[in-house]
Structures are given as structure tokens and as C-alpha cells.
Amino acid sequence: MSSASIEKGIRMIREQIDAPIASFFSSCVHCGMCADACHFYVQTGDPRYTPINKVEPMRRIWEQEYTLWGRIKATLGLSRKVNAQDFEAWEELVYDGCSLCGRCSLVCPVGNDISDMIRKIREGFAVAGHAPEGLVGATRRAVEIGSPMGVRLSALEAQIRHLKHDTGLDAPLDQAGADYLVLLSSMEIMNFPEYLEAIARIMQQAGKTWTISSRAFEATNSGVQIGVSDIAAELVQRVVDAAEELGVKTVISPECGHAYTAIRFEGPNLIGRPYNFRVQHILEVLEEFRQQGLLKTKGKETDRMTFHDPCQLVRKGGVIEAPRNLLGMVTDSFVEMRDHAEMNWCCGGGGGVSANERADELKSKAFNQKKSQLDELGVDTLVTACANCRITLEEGLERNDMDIPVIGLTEMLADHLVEEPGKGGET
């Protein structure tokens, strides 16, 4: 990369240090427990993977520009300034080795949100051209095709027909008005269309009105993986536009834990002003209709299963209950990990890591933490509610040959829907 390439870089790092990463800085006593908590340092022991180092070069940008002391050892030459092998070195640590799981920021004990830090650092590292080819190839589809994937408007159209054909059941586009517009990620258009007939038989025993942006159906937000801000606020706006011109109530993320946090949490912000409707995750929305007694099941499932809590909707978003009283509605063989909820592991490929190929081999390192909390319980069923996770998941699974499904907590709830006569749909 240029030398111009690298100083906008420095430049754009130095932006993102703020009061509270200042503070944060100031405030590490170097304890070493953010190591113990990132899965990618427990199952490779390198020190470097520990997720403070992961932020040295923001560290240092601050030390020397911010502090007295940094000055000093500036000028007397005692510090070396950030150069282009630093970013050479560091990229593999802030892409690769990081799935801005969060669990590093939860267990500081002054309360740093490492995380956030590793987050925003990638801002300067994308700005100087040191990120991840899978990540800016999904980047610029999602830009320019409104698809991480590139999945067009022609592959939903596609799955609505076989949705109507299949079930009689149809998923409206742009109907203005409606209680809902529901989001998708690209992958459950293309890899999980049964998250969609799932969604199509819930709204429709719980008496809703839901519809589908042509515009805006996608959830997932690149231009946060890869730390590029502008990006990730043009395409929170695609989703506001939609939701504002069909003048919804709510906006539901789907299946997709980053997606969520996204739009729901960083989305006002990145726009610069709230929203004038509600964001859900779809279990939250879920748990409402359970509350409410909208949902009707029939039957639980015999099979041992657990949960696997995807780190941006439980850790971050704090959506821990819900998926626990709807897994009651229709199991009574349900087991805990060890570390579950706010502390569970996450599956690896959170932060971008899935769309980046270059991270596989340390993704699978990492998957190993996730293998030894299934090994422990012996159960016969993985439920979750993240389509990345679920992807991620069945490839760590495969890798090891455990014989273990993967399914989504949505799906597994639509199958125990008891279906009134009279509305259409199968049983």
C-alpha cells in the first residue's frame, strides 16, 4: 500500500479515539483476563491473540499524540510511530482473529469495551487497504447489488413462488401499512428458505399483517464487518427508507445476530437521528406473540438439545429469556453449556470471519472451544437463532464428524404450530 494510503489510515484511527477509548487506554491494568475470555487465544495460546494487543497500533496513535509521557518518549526517540508493517502485522489480528463476540469486553474488570475498540480500529485498517478481500468483495456487492451475497431481488421473488406453491401461504412485497416489515440475510434466502415459510405460518396464526421491502429485504450490514461507517450508514437508510415510505410499525431482524445490532443499536447513530418505528429481533417478537397467546403448539420434541446464544443478540442485545421460554413451548429434553447466555463461546465466524476464507483455518482452531462444550453435554440437537452461527456451526461440525442438526429456534417453533382450519397452510 502507498504512504498516502497509510497516513489516511493513521488519520482515521486517530478519529475514532474518543473520550471513553482514552479512557479505556488509561484504564487497563494489563491483567490478562480479556485473554482468557477470546476463544481464538484459548484454543491457540499465541499471545498476540489476546484481545487488547489486538488494538497496540490505536494504543500507541494515542500514547504518543494524547499523553505527556507519550510526547516525551516521542521525541527522545524512546517510541516508534505506526508504519505500513504495522499494519501489515495487525490485520490478521483485527480481521481474522476477531469475531466481535464481545465476550473479551464483558469479563474486563474496569469495564473496557475492548470490542467496540476492535471494531473501530478497523476503521483506519479499511480505510488504508488492509482488510480482507472476501469482506471488501461483500462489501462492494452489498453496495452496489444491496446483497453481501449478491442474491437479487429475483432469487426472493423465486422463493415466494415456491413458498405459495409449497404451502399456499404467500410473503407480500411492499405492502404499505403493515404491522411488520420483515428483513432477511442472504443466507436464509438462499441457504435457509425454511426460515421464511416459518415466518409466513407464524404471522399468519398470530393474525398479523407483515410484508417484504423489494428495496430493502437485506439485513445484513457489511460496512459494520468491515468498519467503514459510510457504508454502514447508507445501508441502514435503504432500511429506514423502506420502513418509513410503507409506514410499518416494526422492523424485524431476522435470524442474524450482527444484523440485529446493527440497525437496532448503531443504526440511529449512524444516521444521525432515531427511527420512528420499532426494531425487534424476530425472537423477541416471538416472545411477544407467546405472552400475548398468539402462538399455538402442539407436541415436543424428544430429542436432547441445546441452545447456542449468538454473541451480538445475547451478549449485546441482551435477548436471554426469550429463546429459552419459547424453546419450553416445545421441548422438554432442553440442556444448558456449561457457559451459556451472556457468557456463552462464540461459534468463530462472527465479525466478518465467515466472509473472509483467509481466517478458515484459524476459524476452525477456534471452533474447538464450541466442540468442547458440545462433548460435555452429549446432546443430539443444536437449535440457535443466527443463520451465520448455524452455517459456521455445521461446518465445525462436519470438520469433526459430529453427527449433530443444526436448526433455527423459529423454524423448530413453526413446526409445532397448530394450524386453525380455515387459514390455509399444511400441518
Second form
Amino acid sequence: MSSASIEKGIRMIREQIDAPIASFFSSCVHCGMCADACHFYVQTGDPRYTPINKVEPMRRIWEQEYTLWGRIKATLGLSRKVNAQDFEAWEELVYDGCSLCGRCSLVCPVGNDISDMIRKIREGFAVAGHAPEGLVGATRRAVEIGSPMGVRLSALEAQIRHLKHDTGLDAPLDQAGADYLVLLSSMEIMNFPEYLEAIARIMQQAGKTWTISSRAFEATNSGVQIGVSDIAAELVQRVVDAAEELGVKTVISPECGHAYTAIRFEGPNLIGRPYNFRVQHILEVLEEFRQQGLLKTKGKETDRMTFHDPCQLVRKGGVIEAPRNLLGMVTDSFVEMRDHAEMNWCCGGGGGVSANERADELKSKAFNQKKSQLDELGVDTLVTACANCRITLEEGLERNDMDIPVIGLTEMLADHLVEEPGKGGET
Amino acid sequence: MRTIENDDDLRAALTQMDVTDQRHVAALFVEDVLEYTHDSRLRHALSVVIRADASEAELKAAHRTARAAALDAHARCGADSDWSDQSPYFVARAAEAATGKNAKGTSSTLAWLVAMQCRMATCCLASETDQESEENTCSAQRRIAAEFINSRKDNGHE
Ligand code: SF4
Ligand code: SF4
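For comparison with the form predicted on its own, would you give the structure of this protein in the form predicted in complex with its partner chain?
After this comes the whole thing, all chains and molecules, with the earlier chain placed first.
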């Protein structure tokens, strides 16, 4: 990379250092608790993966430019400026070795939001040209095509045709005034089209109107994952424009963890104004339906099953009870993992790690944390609510020769819906 | 001679079958769309299901093979993907379900779920104006199920 790019990267990192980040650096007591909370550190034992170390270049810029002692050290030649070699060395730690799961932020005794710091340092790495190829490609496709995986409207339309043909159910496009605007992740469209059918059936039973925007159906925000706020803002804006144009009351984020935090929490800050609609994760919507008696199920699973909490949903969104209440409708054999809910361990594939082929080996090492949780539980089925977690878990289980099917919770609930005569659809 | 005219009949017929028969019919459904994939592992996995004397261990191995094929064929998160290339993935998912014990974690019929995955495999290949391909797969499934039921009757199973 040219020195001009590195300079740009350093400037961008400097711009990210606001009052909270400065206070995080000055309050770190070097206790190491964040290390024990991170699956990348725990499973590799490599101190480079200590969460706070992943933002060391940012700390050095902060120290050298914003603290008196740091300035003196720099003047006396006692500290070295962040350079191209640092970007080279830290790129892998910042992207491959962090799934932005937020577990480290939760345990830090002085309240440092290390996960957010890593999200922010990525801004500098991306402009310096030090982002993984896979994420760069995904981001480009998100901007140009509207989907990080290059999924076009015609693919979605084909699925809608299939849905109508085989179930008689509809997934209405661009219906103004609908109660809900449903977003989908490319992963769902490509790998788990059952999700679309599940939504159609649940909405029908609940008596709610819903729609999908032909202009903005994608929920995933690659701008957040790679760390380029301008792109992240543009992707959020597309959804906001579609929701406002259609006049919907609520936008539903699908079974995708990062999509949820991007649109729900980062979104208004990125575009600089509040929304005039609500944003909910699909599980929050389903829980509301359950509470209102709009979700009627029949039959219970007999398999011993557990729930993998998607990090963004549980730690950032605080959605803990909803999946458990919903699971209670369809199983009496639910068991919790040792560390669950807000202390759940990440599958290893979030934060853009799955989109980064280079990180595959490290990702599978990190998965061993999940494996040990599952080993001690001995379940027949694993349920989750994120398409990316689902594939990451399936891959990890397969590599470790573990025969445990992984199911999406929305799909599972839809499969237990009571069939109502005259309402069409499949059981 | 039993005939199956529509999906309601098909579904009802599949629901009445025991799991072994469902697996067998499901494997025939997958064979019908097997041309959409080059993964030779799947043909072998399906042949195990169709064999009446397959042992539990063989079935388990067939299931593992099909699952591995499905994971190999999935569209990777964030990777450049093409919907029209997804057929092999859905064929492999169908084979995974067909070789499984039951419809995983659902109350749906195993063979029906396989039928749906096979139709999805066809759906990927159908162009925007081509409604026929998926309909062909549907009618093939009705015919396969009817023939299976009739052959069982002929062999004195009912
Ligand atoms: S956010 Fe998660 S993956 Fe990243 S450093 Fe913290 S604990 Fe590790
Ligand atoms: S847990 Fe917090 S205080 Fe302790 S080392 Fe990590 S960042 Fe510093």
C-alpha cells in the first residue's frame, strides 16, 4: 500500500477517537479479563488475539497525539509512529480474529466497549486498503447490486413464484400501507428459502399485512462489517427510503445478527436522524404475536434441543426471553448451554469473518468453544435465529463429526402453526 | 390403479407412509432432479436409501455424505453468488433430508420436505418466463409417488 493510503488510514483512525474511546484507553487496567472472554484468544492461546490488543494501533495514535506523556515520548523518540508494517500485522487481528461479538465488552470491569473500538479501527484499515478481499467484494456488490452476494430481484421473484405455486401463499412486493416491511438476508434467499414461506404463513395466521420492497429487500449491511460508515449509511438509507415510501409501521430485520444491529442501532446514527417507523428483529415480532395470542401452534418436538443465541441479538439487542418463550411453544425438551443468553459464545463467523475466506482456519479453531459447549450438553437439535450462525454451526459440526441438525427458529415455529381452514398454505 | 392428481393428494399420500417408505419415495424424488448436480456422492447415498436391506450404519453414512455435499454446495456468506447456480445445493439438501431419520425438528412429512427442496432446485433453473419446469417436477413427483404406492400394492404390502 502507498504511504498516502497509510496516512489516510491513520487520519481515519484519529477521527474515530472520541471522548468515550479516549476514556476507554486511559481506564484500561490491563486485567486481561477480555482475553478470557474471547473465543479467538481462548482457543488459540495466542496473546495477539487479546481483544484490547486488537486496537493497539489506535491506542498508540491516541497516546502519541492526545496525551502529554505520549507527546513527550514521541518527541524524545521513545515511541514509534504507527506505520505500514503495523497495518500489515494488525489486519488479520482486526478482521479475521474478531467477529464483533461483543463478549469482551460485556466482561470488561471498567466498561470498555472493545468490540465497538474494533468496529471503529476497521474504518482506518478499510481506507488504508487493509481490508480482506472477501469483504471488499461483498461491500462492492452491496453498493452496486444491492446485495453482498450479488442476489438480484429476479432470484427473489423466482422464490415468490415458487411460494405461490406450491403453497398458494403470497409474498407481496411493494405494497404501500402494509403493517410490516420484511427484509431478507442474501444468505436466506440463497440457502434457506424456507424462511420466506415461514414468514408468509405466520403473517397469514396473525392476520397482518406485510410487504417486501423490490428496491431494498437486503438486510445485511457490509458497510458496517468492513467498517466504512459512508457505505453503511447509504445501505441504511435505501431501507429507510423504501420504508417511508411504502408507509409501513415496522421494518422486520430477518434471522441475521449483524443486519439487526446495523439497521436498528447504528442506522439512525449513520443517517443522522431518527426513523418514523419501528425496527424489530423477527423474534421480537413473533414474541409480540405470541403475547397477543396471534401465534397458535400445535404439537411438541421430542428431540432434546438447545438455542444458540446470535451475539448481536442477545448482547446488543437484549433479546433473551423471546426465543425461549417461543421455543416453549414447540418443545418441552429445551436445555440451556452452560454459557447462554448474554454470555453465549459466538459461533465464530460473525462480523464479516464468514465472508473472509482467509479466516477459515482461524474460524474453525474458534468454533471449538461452541463445540465444547455442545459436547457437555448432548443435544439432538440446535436451534438458532441467524442464517450466518446457522451455516457456521453446520460447518463446524460437520468438521467435528457431530451429527446435530441446525434449525432456524422462525421456520420451526411456522412448521407447528395450527392449520386454519380456508386460510390456505401448508402445514 | 392409484393416481395422484394434485398436491393435496400427494401430501396426503406421503403422510400415510411410514418413514422407510417415505425415505424411499423421497430418494426417487431426488433421483428425478439428480441431473442438476455433478456431485457423484449423492447418487451413492440415494442408492443406499432405496435398498431394502440397508443397515442403520449404512444409512447414517449416506446421510453424512449428503450433508457434506450440501455444505460444500452452499452459497458462502458474502461470496459472489448466482441463483441459477444454486440447484446442486438444493438437490444436496433434498438428499440430506431423504437420508435423514425424520424431517429434522419439524412436524412436516419427510418426503414432502424433500419434494419441496427438489422443486426449489428446479426453481433456480427456471427463467422468469418459464413456469413449466417446476410444474414438470411437481407432476413427476405425483407420478413417482403413485407408481410407488401401486408397486407396493402389487407386492402385497397393503
Ligand atoms: S468482539 Fe468478540 S471476537 Fe472480537 S475481540 Fe471481543 S470477544 Fe473477541
Ligand atoms: S478487560 Fe478491560 S480493563 Fe481489562 S484488559 Fe481488557 S480492556 Fe483492559
